[in-house]
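Single chain ahead, by itself, as structure tokens, in the form predicted on its own.
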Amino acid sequence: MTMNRQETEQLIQEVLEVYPEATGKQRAKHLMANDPSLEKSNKCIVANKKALPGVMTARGCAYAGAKGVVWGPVKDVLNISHGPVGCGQFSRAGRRNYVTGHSGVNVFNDINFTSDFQEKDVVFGGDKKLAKIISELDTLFPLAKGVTIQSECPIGLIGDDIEAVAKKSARDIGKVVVPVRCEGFRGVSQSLGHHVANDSLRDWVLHGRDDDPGFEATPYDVAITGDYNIGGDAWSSRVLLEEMGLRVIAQWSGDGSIPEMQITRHAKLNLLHCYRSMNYISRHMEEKYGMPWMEYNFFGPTKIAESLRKIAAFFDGAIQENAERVIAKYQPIMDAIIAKYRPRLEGKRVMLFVGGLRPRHVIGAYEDLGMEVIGAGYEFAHNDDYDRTFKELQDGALIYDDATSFELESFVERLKPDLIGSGIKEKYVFHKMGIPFRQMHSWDYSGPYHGYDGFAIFARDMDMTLNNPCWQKLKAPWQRASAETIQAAA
């Protein structure tokens, strides 16, 4: 079972003892035992602060947040990584943002476009080179709806004027050209990159069809924002919304497009999945266009039903009746899945350390399978993320913000969870410790996990991971030490 608050706080102090005094005091501000009664986290945990020099952090940079998360999944734009080749190549292949279309014809998010900065570009600047690249790309890929300029670290250091290049190139090619000031050294983590990318959407894209009277609206138009379609997540979510009678007029960034972004303002409700990455633009659209936004959670049947009812309550009785029909239609299927997998997963303990939304969103899905989340933390959360997390976690559960590698491994060694859900940087460390692991940034090359269809895959994957016989062949370090002690005594 989860430890009580006193036991969790004692564990935190034991782990912090290894640090020098000043470092220990700093890290103590990022660790706590959960109290579900708390309304605000800013007095009990510190978040969105720079990681300490000398400690290993799992965070990414502002470029990763802008290019890898917000702009990268948009399918009909050419994302130029303006700088050396490495950042663009890494971000191109890192996430499984599914799209419809033909690569290199009308979708481009699986291609690495880069200005390939060399030493001479750092010395003499890359403005002219960038303008030439945009012109050439427009000739090579005429069906692209626009271009983004994702600035890497050297661009901010040498002062390339990407805004001037964007304005001139937009006039020359007659398409949207968006400068994104997401140099990796900016800000605390990839979270600033989300914000910068949202601002670029606001300033360079969304107003593009403000004067377009041709759109035929309906009372049931909605937009899906902040779903990146990892393994097809947005598609499985969209199916449910359309089954209950709503019309999804836009989804972004996953399988998203420039025209869909520009007509989003016509939606009657903006449905926000990843709060951390898209709340900025959602608030802007509410202020400018009067379009309300609502968070939802489509992980696991309990949270799906709650979210469908919450969404339906915004509309009329017909939509509310349809929502109940959708829930009733899938409930027997969900009951069968739970009946199959819950006996194999009941009582298993999980620790989570992921990015912006999953440590609180997936808790309900694990609980639907009888599993218990004993620890959760974010790589780059803000305090309002923890405000939302308190209500989802059990009393006394361990919470850790921007955990160092040492802390995470120490917590795992002491708590001995049955399963860890985290990112690729942690995966093989815990494999070597003999602990089952799911890569929860891109679903370990599986998915979707959203929606009723996704829950079936989620349950199968958790069972397949936890009950794989390979773990019987591996021993965690503390198990090996115990075995060696027994053997020596014999």
Second form
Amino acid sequence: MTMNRQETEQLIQEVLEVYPEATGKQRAKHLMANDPSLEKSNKCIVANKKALPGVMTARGCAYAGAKGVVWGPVKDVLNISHGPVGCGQFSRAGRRNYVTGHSGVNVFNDINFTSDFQEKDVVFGGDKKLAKIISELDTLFPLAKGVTIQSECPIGLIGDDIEAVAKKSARDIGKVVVPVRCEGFRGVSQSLGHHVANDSLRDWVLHGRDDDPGFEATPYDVAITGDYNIGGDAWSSRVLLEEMGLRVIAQWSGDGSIPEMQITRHAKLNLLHCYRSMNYISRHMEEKYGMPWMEYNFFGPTKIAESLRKIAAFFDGAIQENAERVIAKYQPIMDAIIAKYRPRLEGKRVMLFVGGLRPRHVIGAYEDLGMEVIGAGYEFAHNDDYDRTFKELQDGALIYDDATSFELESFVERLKPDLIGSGIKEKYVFHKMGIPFRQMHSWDYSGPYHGYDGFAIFARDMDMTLNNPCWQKLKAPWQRASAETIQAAA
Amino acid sequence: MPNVMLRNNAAGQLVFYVTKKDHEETVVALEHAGPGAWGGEMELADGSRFYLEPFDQPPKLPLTVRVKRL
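So that was the form predicted on its own. Now I'd like the form predicted in complex with the partner chain, please.
Shown next: the complete complex, the earlier chain at its head.
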């Protein structure tokens, strides 16, 4: 059943009743029923605010945003998790940002480098140790193009001067050394970490080859920004752009590298997939180098075709023709996929709770399969993300910002969706509630989901999860048995 | 005195973006928009008003400037 706006608001009120008055009042501002006619979200939903004490939030920290999301996928840098060993170890290689190369030779993002802070480092400071680590790493991994220093909480607390170490070490080893002030206690979620990492790229990396005239630019150069190549996402996007006749000169930051980032300024257009995590650097490049940026969406054939046309419209007639050719080439393949899976998925209802982009971006892909998104929410979106969400979501759909585990579970109990797309923290709770679940942060060990090739995998995965026979086995046979079978047995 | 980035969006409207707050708003009224002077008081879509020290010529956008809250 689809709810209208009043029913959704009624549901929000009922769920909020459990909270103490002050908490309920605060949380009410983060929940709403969708109204697609809205242009601006700041009057109707509060976002990017600190989670309340006592509730269970799914958010991460600034370090997660900087090291895990933005810097982690860059293949040729050594990301030092500066501080105690845990942050780096538990965030190691969990996001499946695919790269090409040989681990430990010219690719380093599956290795955990840490300064392993001990009590004495907290007392006496860790700057000397850090300088030593950087020179040691340079000896061990000579093919690395740079080093980043990802601060963990203690670094900010004891006030180590990592910028000074970075400057000195950069001179000593002759490579890019980037201090990233992403201490976990900064900001309200990983979103600030994205911003901090973008700023560090701006200040320490981006201008590195500004004086180098060696790059031969073409009129068809583009950069893919905000694609982290999860399960190969950026690759399945890149082939489409290349088929259109464009040349992808840089990937930010999935399978990306320092030299690629430094030549990005030659691109004619910055293609921005994850607006939330990379709009900062795109805006900066627009100001500094005059390169425009454009948001696009490569989930599901409808949105892909729309995006390819939008991208092509920026270039000349030949590219526009090529785009039509690419769309025409893949459309029959997509039609076959939809013909196969749509009958099995038609009318199924989905609830999403993901990071800062996908709750709005994957809606088109679900709709291509005849599915319906009845609720969507972001962990760490800002108001500009909600501005972009209202138009994508159906009228009356439930929107939840930074939903607490209690709220999410209550909404699911009441709305009874057929599928939930969220993170690993939610996965097993909903499995135990007997509801099919897909992990939509890193595609549940599957992927890619971007592009035409990705849609084939997306459709298969959704079918595989939803129509899995295990969901019929949740009730014990004697509870399941209908009256007739009992009679037949007698 | 927030630091803001002014840019034109795809629809050609002037957009006011507060970097630190990730807050994006369209400018609905600009005091001096012509050649000779560009800037002055500006009103945003949400009703808030800011003052930008006028430029002699319309600047090349996007541009980061400091504005005063009114």
